[in-house]
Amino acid sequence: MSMATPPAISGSTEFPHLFSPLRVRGVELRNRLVFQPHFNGLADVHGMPTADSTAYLEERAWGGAGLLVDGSMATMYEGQMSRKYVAAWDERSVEQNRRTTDAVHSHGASIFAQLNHGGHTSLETPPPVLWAPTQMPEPSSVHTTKAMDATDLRRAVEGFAASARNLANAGYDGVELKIAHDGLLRSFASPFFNRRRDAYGGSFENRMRLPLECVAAVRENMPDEMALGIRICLHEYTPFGYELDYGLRIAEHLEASGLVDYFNCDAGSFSSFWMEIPPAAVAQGFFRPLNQALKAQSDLPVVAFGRIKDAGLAEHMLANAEADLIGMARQLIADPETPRKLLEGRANEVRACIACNDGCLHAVAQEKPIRCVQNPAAGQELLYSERLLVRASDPRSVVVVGGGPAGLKVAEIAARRGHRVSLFERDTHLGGQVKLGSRQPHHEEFAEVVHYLEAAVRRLGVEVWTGSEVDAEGVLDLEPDVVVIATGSQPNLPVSHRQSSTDPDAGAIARERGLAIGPETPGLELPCVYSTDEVLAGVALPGTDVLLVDEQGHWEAAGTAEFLAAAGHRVTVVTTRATIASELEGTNHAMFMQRVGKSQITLRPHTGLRAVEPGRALLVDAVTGEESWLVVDAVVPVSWRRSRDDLYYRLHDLLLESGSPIQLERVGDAAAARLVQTVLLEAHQMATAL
């Protein structure tokens, strides 16, 4: 995806501080802003970097970033964190490492790398040995350490050598060394995981040992001009972990060593995984305090991080001398042209993250390659990257029906493509379930996903009709070209029950035909049985106990409790699996569980629901088969969705009638229920084929 010469980047900026240049020892950065390293899974099973891994990078320097930081990559075979962990020490990965940096180079950007020994963390299940000063596992983990013995020690610092002369030879303009929220050098510094009583362990002095070694050694296996730099943790966030103040006493004595150029911030651990890679309920500014305090003590460039997407924010940090440059990762994820959208003076085009950690950090932590909600190209860029959109040979006329995230995504790429596009919704705003789950605590910025494709479809020029619902026959009388339904889909009750009153029943002509069922369990059409859709949409319920029954896993069902317990409901959570929100991201449901432990949200997994009566709940243990009745006041089933799908099989039906041309789709919930991720692949992958 490389270009022969570097595109102009241009234009009057109300972010001076961020759009202006600094130099890191002999590297000259054209702005402030920081691709934050992490791993995306894109690597092969040996640990060599692909085409795709090449083509994520230059998406976010094709971008705006100055500076790309590459990693984690793995010092040695032990420490691989992952087998996709780029594999830095092995000479093999130069040839791909350098059309990385070719390419990066090649957009104006500059590129470090940062290198990590894993130590005793693993992603790995089972994980091979896991190397660690002490004997000892992260609390957060089942599996012990080896401890090291003065052989390893060696091989350890020769690992980092080495790496950094590989690094040197691919073209990369720096070197980070992380010790930060994970690895076997922050291991080493750290007063909890480093027991030892000889020369690298007892005192701080001897703690920093090989920390300051393996900076030595990077220093000394690259030329001068390249920059060195210091991923560093500043709080562990855990009972038994240091502070804030241990953390400035390592970044001192580091920067006391004169091999260090700039620091990179962080904080977290294994053990806190939540505040490695904070999600949506961690506000933004939240680790403003550590970034303010490095600032102060350093006199070296300093990164600021911690869920950073605001370009107001980041400006005003710079301005306020809270740090030297701006890290984003999960912003340039979702949107790689950030920085040239703010330089440019787009800023509202700028697709915000939601931290939602369902796409990037959900995906990579099964080793799998990086996605994102937002933005379908992220880790697909020689796939789907918005660069390869083309504008269509043949315009067509295309009617979307439903203004949810999949019609507004059809709409979006297909008038990118030059197609003309008319969108039509039935209710008097877009956004479909993505405005209601935005009502649930901590959700707020889910509605960024609506707010940015509905600004994108206005802005492009998509004929937008609100408040208009339409028939088969009226969407033929507009004699469209193509036609795609995304009508989206409505909670799974009787057609006796009364949502039926006012989301008139959608799926009847697939269950008269067998392509649908519907729901079995007595009771369901009982007055006293709430949709979460009409509790996120404000329904009053009455009483004070409420249950809810969690058969999908997800926020659907956390989130509407914890709607509920804010409402002041004592809420009891039932499922049939062995924990409730199974299917959450790690770090949302370690989140969401510290949050139940303090609100009136009672747990009960291995049950289920098996009728319901006026003020009572017939329940089930799922193990003994035992049941039992529940007093609640009100009734909160979460299972799986029907699809609003009649209006597709009427059209179709009448197109296969006659004989017509149309071309006709269904897209998004539509077709089936799903988390707005894969909803918006397939709406991206639809467009770009219309």
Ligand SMILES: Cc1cc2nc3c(=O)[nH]c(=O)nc-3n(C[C@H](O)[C@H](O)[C@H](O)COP(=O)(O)O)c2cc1C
Given for the second form:
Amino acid sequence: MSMATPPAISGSTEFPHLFSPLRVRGVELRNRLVFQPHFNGLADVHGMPTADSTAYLEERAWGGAGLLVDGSMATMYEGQMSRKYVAAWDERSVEQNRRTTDAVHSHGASIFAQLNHGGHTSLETPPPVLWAPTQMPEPSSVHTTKAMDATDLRRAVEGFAASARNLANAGYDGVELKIAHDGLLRSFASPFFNRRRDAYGGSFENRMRLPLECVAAVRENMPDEMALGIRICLHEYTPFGYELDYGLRIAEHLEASGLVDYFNCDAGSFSSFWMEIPPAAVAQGFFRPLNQALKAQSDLPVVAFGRIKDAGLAEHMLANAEADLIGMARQLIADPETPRKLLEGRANEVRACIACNDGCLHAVAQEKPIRCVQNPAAGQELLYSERLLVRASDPRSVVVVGGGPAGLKVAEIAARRGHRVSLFERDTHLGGQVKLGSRQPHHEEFAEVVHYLEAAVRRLGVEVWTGSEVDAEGVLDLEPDVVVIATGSQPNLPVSHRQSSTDPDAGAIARERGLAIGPETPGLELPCVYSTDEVLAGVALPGTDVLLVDEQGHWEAAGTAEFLAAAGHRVTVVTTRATIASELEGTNHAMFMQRVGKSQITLRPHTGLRAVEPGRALLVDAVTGEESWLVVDAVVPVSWRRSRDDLYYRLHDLLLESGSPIQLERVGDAAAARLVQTVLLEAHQMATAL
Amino acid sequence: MGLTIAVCIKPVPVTTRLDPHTGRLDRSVAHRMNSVDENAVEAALTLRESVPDSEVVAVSVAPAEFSESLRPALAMGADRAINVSAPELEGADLLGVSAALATALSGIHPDLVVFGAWSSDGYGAMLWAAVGERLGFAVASRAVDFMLEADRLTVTRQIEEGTQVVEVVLPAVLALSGEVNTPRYPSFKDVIAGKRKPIENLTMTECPVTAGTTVLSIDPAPLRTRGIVIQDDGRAHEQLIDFLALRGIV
Ligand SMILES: Cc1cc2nc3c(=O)[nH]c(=O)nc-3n(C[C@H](O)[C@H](O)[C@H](O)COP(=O)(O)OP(=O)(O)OC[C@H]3O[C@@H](n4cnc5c(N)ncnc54)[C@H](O)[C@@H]3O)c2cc1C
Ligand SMILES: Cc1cc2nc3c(=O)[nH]c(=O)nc-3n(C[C@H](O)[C@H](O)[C@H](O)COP(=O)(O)O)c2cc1C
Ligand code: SF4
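Mind sharing the form predicted together with this ligand? What's above is the form predicted on its own.
After this comes the whole thing, all chains and molecules, with the earlier chain placed first.
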């Protein structure tokens, strides 16, 4: 997907600072936007980069970023945090890495690589033994470590040296050493992890010895023009770790060596991993004071980091001299084209990262290839890059029923391909369940899923009809070529439940045909039972005590418990699983648990709901089978939702009867209730096949 | 006999994007009905109810490819729609558009012409005055409330000091003040019905008045500090004079 002449992505009236070039040692960066380093899980299990790795980075170079930092990559086998960490020390990685740097350069961007020795920290498949300055596990981990001896220390330095040589051969413009939220070099620098009494510990200077030796080894093993940077953890945010003053001292010491060309800010630690890759509950721009402090002390270019996704904020930070470069990891995962759009006066077309961590971090933490909730192409650019969209040779008229994420995505992609699309939504506003979800505390940014899609379909001239509930006969009257049913899902409550009066029962046809089942717990039809949709739509619950049954495990359950607690209820959350909110991504789960600890929410794992009676619920211990009654004013059962598929079946039958050639599809929750990531991918796939 | 109520619709671009290189408004984007025109349609539909056998005709002056922007008016309940285009109208100004609109309107012999309060992409807040003038109709502007009885329209107007009630005799132009009502959402059936109603595309072979000025670029709000750019193609002085003349400055 390379292009012959790289476009210059610099010079903008709206964002003059963001789009001004900057020289870092011998490297001329075309603008100030940095694609931050992140393990992407796209290498193979032997640590060899793949065509997917190359396409992933190329996409961001095409999208206009000034600098990409590839990695982290491992410096030696014993430091390979996951089998899929690119084995930079191994010459066999050079060939594919060279393809990556060539592809990136062809678009006019620069590319550095980040090197890391994993030290005592690891992901899914750690090396057989973990190395550390002093034998002890990371407090949040179970793996203890081997205290390194003199040979290990020498080999660690050699690993950095060999890796730097390979990276230079592969055509990288610079190397960044990670003394950041994980890894061996940070452990050595840390007074908590490093308790040695030899030349590598005991005093600040001794603790900095190994990091400096590695820095020197990297500098000596690459050409003079290549830049050398440090990703530096400025604040560990743990009760036992260091804080900003010490982080700044590390930076000062490294800068004094004269070997460093730039700093890339970072924070957090494995025991505070929610600060490494902060979810939406951490405010945007939260880390600005750290960036500012380093910038104030250092003469070197400083890359700002952390929850920066808004171009206005980024521009302001540069104008304010808070940093020299703006780091964005997830924003450019979610929309690789962000820089290009900003430059072309299309800022309102940018697709925001929603800081959910569900696609990116959640996947790679399990050694799976990186994905993104907002961007179906992330990590699979070779299949789904928006650059691969082709105009339909035979433009068709497409009717989309339902204006949730699924219907909107089909409409967006179909319209981009030149089809004539009309979209009908029965509600007066687009968004479907996303509207409900984004009313939950700490979940507001979820709404940006729909902000992007709504702006896109309107811009693309999709005919959007809101407040318009579609029926089967009417669809035939429209005489479309294709009908896409994206009518979503509803809580699976009995037909006799109050819900049916506002959201008519869906799924009757499927139930009749044995294709779906209703809820089987007795008592769910009672007035004291409330659906999540009712709760989030603002229906006030009676009394104080609410039982929330979490058989879903994600935001619909966890966020609704918090929503109720914020409204003043005492909430007991039960699940038959071992953990409440078991499907929440780790950083979100950690922060949820922290908030729960401070709120009126009681968690009871291994507990199921057996029946509801007015004023009480019968609970069962999922392990022992023991039953007990809980006195409650209201019950909110959150389990799998049922597809709103009546319209689909009705149309299906009508089309069959009439022998109509209309193509009928169903997508999103209307096919099976899920999360946005899979729904959007499915919608993208469907629309590219129309 | 019932009345013919015309409602004027303006297709506007869905996004106002400036080409960062030329500084011109990107007209290649999709167009939709100007959102305050929904209030005008709603008003026209309400008025239709007060005199039996009346009809509502949605009228726009725009390139033919934007005529589908009239569809929401039909779905809401307008009886038919007419779009008038003329090659000369490309980039036309108040003079040109008001002349074309007046000509198109006189073709349907309206008793009442309803306008929204403004358009999101231009100088719409003056158009109704110019059209009223050309048609020789009485004009009631900045209406916050109105009532039709036989051929008399009682209008509550918003003025600096508060409100004022006036009465006009038809034929008249009624220009609304802001979002005075809640436009109805067309049901799915209405949408289907709307799709079946005709949009007549007329081409004006002879445009009564062509542009007095040519708008060469329009700057959207975020770049407020920049003025209108007149690009010199050798006639810049004339354009400048036209520009100032239209605003009564010279
Ligand atoms: C509280 C809550 C929190 C959530 N949080 C997350 C999260 O953090 N991350 C995540 O990935 N997922 C989350 N989800 C799930 C996510 O919202 C769904 O996966 C997604 O919305 C499904 O999209 P959809 O378009 O298929 O269906 P929906 O969002 O249900 O949209 C369907 C639309 O079709 C409309 N419709 C139905 N029938 C008709 C008809 N006959 N005519 C016209 N229109 C019709 C409906 O009004 C609705 O707007 C959450 C869900 C809830 C309820
Ligand atoms: C999936 C994922 C993996 C990451 N891996 C690394 C890494 O290997 N090295 C590193 O320095 N930072 C890593 N990070 C942290 C990012 O560089 C960045 O600091 C963080 O995501 C916060 O910035 P953002 O809000 O712009 O995403 C990772 C982030 C994500 C999302
Ligand atoms: S998965 Fe979520 S957090 Fe990760 S980049 Fe995509 S939108 Fe952002």
